[in-house]
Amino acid sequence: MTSLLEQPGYDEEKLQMVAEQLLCREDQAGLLLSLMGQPQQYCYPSIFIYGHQASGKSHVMHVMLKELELPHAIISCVECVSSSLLFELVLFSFFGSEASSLLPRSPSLSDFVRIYRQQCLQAPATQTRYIVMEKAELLRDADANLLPALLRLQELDNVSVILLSEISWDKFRPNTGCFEPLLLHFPDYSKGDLHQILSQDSHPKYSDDFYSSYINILLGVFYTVCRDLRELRHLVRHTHTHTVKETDTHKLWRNIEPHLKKAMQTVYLREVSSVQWEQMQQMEEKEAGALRGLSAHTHVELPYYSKFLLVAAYLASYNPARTDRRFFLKHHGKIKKTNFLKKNEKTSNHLLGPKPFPLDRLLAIFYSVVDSRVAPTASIFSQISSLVTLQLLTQVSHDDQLDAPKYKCAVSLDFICAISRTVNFEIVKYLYDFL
C-alpha cells in the first residue's frame, strides 16, 4: 500500500509504482525505505538482508532503486569470482569506464580505496550511492579484509552497503571482527501472499475465479513442501491444461494430478525445463502412454560419462561381488545362474534393496561397460561427487574414510532403465535377478 511507503523528498507517483510492484511485500519495502532516508540524506552504513530463497529480497532492492532513480551497483558475488572484478564494477557502475581502467591488473584492496577516494573528490555524491551485493554469503571465501572494508565504506563517501543473504548474521559474521551492520529479515511468503501473487499471472482462456481455483489447488499439494515463488509459478505455467471446461473441476484434477505428482519428485531439482516438460506431454500422447509410469527423473540431463557411472553404480548395487567375472570378463567361458547362486539366495536383490561397494568396484565395472577407453582423471572422480551431490549416489561410509569410501545407488529400476536407453545400453542384460 502507497500509505507504507510515504517518505520525504521522494515522488508520490514513483513511491505508487513501486508499491504496485511489491506486492505483499509492502511492509519490508516500507522499513527499509525509512532506513534509506531521504535521497540526499546519509543512509545506515551497512543494512544485512536476509532470509530464504525467493523471498523478494533481491526483488525489492531491484524495484525500489530503479523506481526511485537511485544511483546504485548491484553486485552478483556469483558473477565476481575474484575481488578485483568487484571493484572494477563498482567504480564503473558510479564513475564510468574511465574510472575502472585506472585499476592495475591485479588491484588490491588499498589500490581500490585510493582510487574511489579520489574519483569521490572529483565528483561528490549529491544523493547516497547503494552497492548490493547478492549472494553475499559467498563473501566470506574472499579475502578477510575484504568485507570489513566493504561495511566501512561510508567513511569515504556517502555510499552505503546492502548484503543480500540467505543466511543469518550469525553464521555470516567474520572471525576477524567488522562493523556490524544493522539487520533486516524477510519472511517466506505465506500461503494467502503465494496464491495472491500467483493470482497475479492469470491466463487469458480462463477466467480469474477459475484460475485462482486452480492456484489454490496447486498450493494445496505443494505448500508443505515448497514455498519457493519461482519453482511454484514455474510449476502454475505448466501443469495446466487448456481442454477443461471451467465448470468441470473433478475433470480438472483427473487432468493435473498425473503432472502434478511428476512435478513432486522434481520441485527443487528443476530438471525438466519448460520447453522438455512440453515435449514431454506431447511424446505421451504420440506414444500412447509408453512412457507412463516412469517418474519425471527419468528426463533428467546428465553428462555422458555420469550416465554410464550411475549405471554401473546400479550394477554394483544390485549384483552380487562374485557375478562380476561373469558379467564382465570376456573369456568367462559359460557359467549357469545355479552355479553361483548360494542356498540362502532365494530372494531378488531389488526386494532387499541396494547394497554398499568399494569405489574400486565400481571403477572396475564402468571401465567395462563404457564403449571408449576412458583414463582414470580427475573429472571422473568429480563426477563421482556430483552424483553423490544429486542424491543419485548415497556414501555410506564416513567422510574420513579416504582410502576405502563405499557408496550405494538411489535410483529405481525404471530410472536407470531410461538413462541406459539413452546411452544405448541393455542394463537388463546385465542385471542378476532377471537372468
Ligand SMILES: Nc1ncnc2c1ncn2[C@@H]1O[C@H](COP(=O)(O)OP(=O)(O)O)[C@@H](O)[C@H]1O
Given for the second form:
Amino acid sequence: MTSLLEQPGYDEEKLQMVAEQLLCREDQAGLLLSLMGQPQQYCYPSIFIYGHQASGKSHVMHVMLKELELPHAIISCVECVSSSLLFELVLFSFFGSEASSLLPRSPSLSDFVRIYRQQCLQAPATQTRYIVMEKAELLRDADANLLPALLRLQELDNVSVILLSEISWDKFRPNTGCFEPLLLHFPDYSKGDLHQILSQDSHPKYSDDFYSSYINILLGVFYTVCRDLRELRHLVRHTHTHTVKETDTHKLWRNIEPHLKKAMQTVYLREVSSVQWEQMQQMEEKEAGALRGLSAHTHVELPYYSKFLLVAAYLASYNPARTDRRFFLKHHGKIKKTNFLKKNEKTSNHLLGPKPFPLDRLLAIFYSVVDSRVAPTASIFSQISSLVTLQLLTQVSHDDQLDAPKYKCAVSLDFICAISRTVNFEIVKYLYDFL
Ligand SMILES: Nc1ncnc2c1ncn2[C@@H]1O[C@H](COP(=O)(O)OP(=O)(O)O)[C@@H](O)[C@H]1O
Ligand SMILES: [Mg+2]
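Next, report the structure of the form predicted in complex with the ligand; the form predicted alone has already been given.
Then the entire complex follows, led off by the chain already shown.
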C-alpha cells in the first residue's frame, strides 16, 4: 500500500505513479512537492538535499521530474569537469542546441547568464524549470562564483536549482557567504524500509511470501555490516539466481548458504563495486550500438584522457614491469621471445589480482599508449585523483614511502575492455596474460 501524494496542479494518476516508486520516501517526496508548488508557480530558488550514499536522493528527484513531466536538466558534477560543460548542458536541456551553440569558447559565468536571460525573453518558462546537480559536493572545487550564482539563478526566470550532496550544508557553505538554500535531509533507510524496498522486486519464479522471508534472512545476515541499498540489492540479485524450487527448503538453504558466506567476506572487497556493477548492467543493455558498452550518457562516461589513464593503470597492474619495454618501447631492440615469456611463470597475473605500481610507471605507459593523441600534462594529476575518488583506482599507502604513492587498478577485465573499445585501443594485445 502506498500513501497518497497530493498537490493541486498535477495529474492524480501521475502522482500515484510517483508514490508507487518512492516507497519509504513519501514524506520527503510530499515535502518536495509542496515546496515545488503548482507547476507554473515559483518554487523555492534552491534546495539542498543531504543524505548518505544510496539514501534515494537521485532516485526521488529522477522519478518526480520524469513522471510529472517537469522541464529539467540533470547535471552530474562528476561528468561536468568544467563549468562550460555545465552551462552547455543547461542551455541545451532547456532551449535546445541553438542556444547552447551561442556560448563562446571557454564561456564565463556572465556569458552564461547573458545567454540564459536572452533565451528566457524568447521562451519564458510557463512552468518551473529544474536544474538538479548530482554530487554537488564537487562544486566546492569549482570556480568560487559558480555555487553562489546557481543558488540565485531564479533571479533570471522561473528556475530552481536542486543540489544533491553527501556532505552537509555546514561543511559546504562558501565562507564568503551566499544565498541560503532550503535544507532537506534524507535519513538512512531503516531495516524495515530496506525490507519493503527490496521485497518490491520479487522474482516471478517465487511467491511474495517466500521472497519476503528470503529478504528477511539476507537482511538478518547483512544489516549489521552493510546498510547500503545498492549493495544489498546487488546481493539479492546475485544470490537468488542460484536458488532452486522454493518447496525444497533444505536444498534451498544449502544452495544459498555458500553464496551468503562468500558475499559476507567480500561485501566491501569486491573487485567491482555495486556502483560499477550497476553501470555495467546499464552498459550491457546498451550493447547493441556500434560503440558497445559506454554510451555518452551512462554515468560511467569518463573524460577522454582518463580512459587512457585507466587503461594504463590496468596494464601496469596486470603486466610484469619487466615486460613494459617489449610492449611500450617502439624500438626495443631484440628481446628473445623465449626470454620474454618465461616458461616457469605459469600463474596468470589475472588470477593473482592487481599489483601496485608507482606513479612514474603509470605515466610512462600512459604516454606511450596515448602516443600521437597529444595529452595535456597539467590535468593528468587531477584526473588520477578523480579516478581514485571514483574508486576505479585505489591508492596503496606505504608507511615508509610517504612521498611515493602507489596505485592499483580496481576495475575488471570486462570493464577495461569496454573502456578501451570506446577509445579504439586493443588492450588484449598489450596484456601479457593473453599473449
Ligand atoms: N525508495 C526507493 N525505492 C526503490 N529503489 C530505491 C529507493 N531509494 C533508492 N533506490 C535505489 O537505490 C539505489 C541508490 O539510490 P540513489 O537514489 O542513487 O541514492 P543516492 O542518490 O542518495 O546516493 C538506486 O538504484 C535507486 O534506484
Ligand atoms: Mg545520487
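Take the two forms, superpose them, and find the largest set of C-alpha atoms that agree within 1.5 Å; that set is the rigid core. The structure displayed is predicted, hence computed values, not measured ones. Residue numbers count along the first chain shown, from 1.
CA of T323, rigid core aligned, shift of 2 Å or more between these two forms: Yes.
So with the core overlaid, does the Cα of A364 end up 2 Å or more away between these two forms? Where the cores coincide, A364 still shows a C-alpha shift between these two forms that is 2 Å or more.
Threshold 2 Å Cα movement between these two forms for Y189, core superposed: Comparing forms between these two forms, the Y189 CA shifts below 2 Å.
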